[in-house]
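Just one chain is shown here, as structure tokens, and it is the form predicted alone.
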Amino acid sequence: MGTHKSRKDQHIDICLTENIDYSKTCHCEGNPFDQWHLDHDALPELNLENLQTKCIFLDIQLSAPLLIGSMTGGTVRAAEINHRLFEAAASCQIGVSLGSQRSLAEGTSCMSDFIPKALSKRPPLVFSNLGAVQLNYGVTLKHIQRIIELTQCDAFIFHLNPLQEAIQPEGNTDFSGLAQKLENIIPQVPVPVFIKEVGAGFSLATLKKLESLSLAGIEIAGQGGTSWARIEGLRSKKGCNRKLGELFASWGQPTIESLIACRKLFPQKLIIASGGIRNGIDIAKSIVLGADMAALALPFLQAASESTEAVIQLIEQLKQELRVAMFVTGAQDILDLKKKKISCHREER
């Protein structure tokens, strides 16, 4: 199926021109999200204006919980839209996750794929981000220390993607072994990790798998958002492989639920909620139910792919989405959001 930079462009192609959102690969009426309702307050009390956004994450503070998650780079079409994820991340003051970096280790991509060289201010929270699987396939702590020298990052993050890699044509399968190599291999990384799924999510006993790791905290990335099995299978030229790809579309634990096990199971780690979020309103049931933040990609990719300001201009929307949000939930700021109630189908949370 060609080299990792041919791939990636491919990758690019698909989410652009393919119906690879969960809502619509599973033929879904509405956004998972929509089944939640957050309390509505008729009398906040507040001013609209005063409420504040801003967020403590990591000891940085960020205009907004929000992060643009990891996407792409590692070729010339993936370096045009990180250097507009990234002017706009630094414009907005939000958060910023890279694509895998697994061609930057491998010494196959140059820096400049990923993070533009000339920028006037760098974004707050930048994220350096690697498949954990590749510490089966050569990768050393050695790559990872690299990588970070590189890119200057804020925090690290090992990406979980079976069902990815086992869909796509030249998939790295073996995972054998892997949660030791993490354990052995986190407390040695110099800044804090994250582990992340891909778009299946975490189920229970996959949570309690990362009990013994010195993470930092979990980003969810649930069923819900982008179909990696359906791309992968769409990539594929054989008919086996795109049959699993449409089979395994839907398949994984819904963002919500995986972000619910996660802040009971992590009470004290941070918390990155993603997977299908596409608004403000999203972000804020997302905070309300126990993250620290929420991460889009595809909107972004699709925003980045006309220009900075087309990414600016969503960034705001989503920041004044999740304001308005606040305002009628009666929260002041994103501390008071933590506190307020949500609701399934009529029952308490």
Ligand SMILES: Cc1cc2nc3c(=O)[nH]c(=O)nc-3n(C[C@H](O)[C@H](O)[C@H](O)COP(=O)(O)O)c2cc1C
Second form
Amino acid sequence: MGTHKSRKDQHIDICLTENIDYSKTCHCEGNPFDQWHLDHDALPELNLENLQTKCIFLDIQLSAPLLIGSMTGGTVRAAEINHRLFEAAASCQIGVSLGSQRSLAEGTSCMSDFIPKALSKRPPLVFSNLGAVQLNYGVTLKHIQRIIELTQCDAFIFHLNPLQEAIQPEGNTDFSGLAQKLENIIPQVPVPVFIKEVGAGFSLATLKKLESLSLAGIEIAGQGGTSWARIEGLRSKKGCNRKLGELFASWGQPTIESLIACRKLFPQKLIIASGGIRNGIDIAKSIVLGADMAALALPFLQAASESTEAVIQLIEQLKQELRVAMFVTGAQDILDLKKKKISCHREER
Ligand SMILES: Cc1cc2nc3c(=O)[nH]c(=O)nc-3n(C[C@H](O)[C@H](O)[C@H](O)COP(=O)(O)O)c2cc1C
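Can I have the other form now, the form predicted together with this ligand, not the form predicted alone?
Once more the chain from above appears, this time first in line as the rest of the complex follows.
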């Protein structure tokens, strides 16, 4: 069914042409964030012009708690997309994550397939990314150190994607003994380490399995946005995989549920909310629900398929939406926003 490289290009094609965003399917009863309400402040006693969206994440200053989620790399086309994402992230001073660097570890791609060299300015925060399951398929600490050296990343993400691998025709489905491997390897990784899902989120039971790991943080990537079951189903030529993809298209722990559970269990860790976040109000709600930052993937892919300017425009739009949400909740900065009230179906938090 193709190499890692051709698979990454197929993912881009499917994401840009098919309906793989759960929040936009007919099965979804609207954006789950819409069921949550921030208290409106009719007398904010703030000047909108003076509101600050900037934040500190891993001791790095960003213009907003916003990350371009892990997506791609490893092919000429992917490098062009990353070039636009990196240019925009640098220009707007937000974070960006590379897609899986499995092909770099395997030696089937080179750095120029991930980040083009001709960048005049580097984004302030860069994450590298690799599937944790690759630790069961020959990837060692040496590979990870090499990836970190080549990308000069500020932090490293291991992604967990059992559902995607199960539906992917050539998936790597041996997840046995992975928790122990992660526990052994993470303390030796020379930059802060995060764990993320890819769109199916974390249950409380899974989060408890992460308690013994020396993680700097967790990215939720919950159910509610991009559906990897559906993407892999659509990629497959086999009818049975297509059926599997459709059956599991909405599988997983919803983003908000995962986020609340994660913040309860890990009061001190950094948390990135993701999975179906589509506007600045969703970002504001994520922050109030306990996130330190929010990440979007698919909307940035769509923008990057147009131009760097389209990505910049999307970032500025999201920041402006966040600023207005902060204004009408009476929050002058992100720390202040964290203290605001949110409720669901009239149930107070
Ligand atoms: C084209 C594409 C490629 C992706 N590749 C990766 C990847 O290599 N590693 C990873 O951890 N997540 C990957 N993801 C998952 C995203 O980082 C994100 O967790 C998920 O799409 C949910 O966010 P969204 O609903 O905003 O798209 C990818 C997403 C897209 C759209």
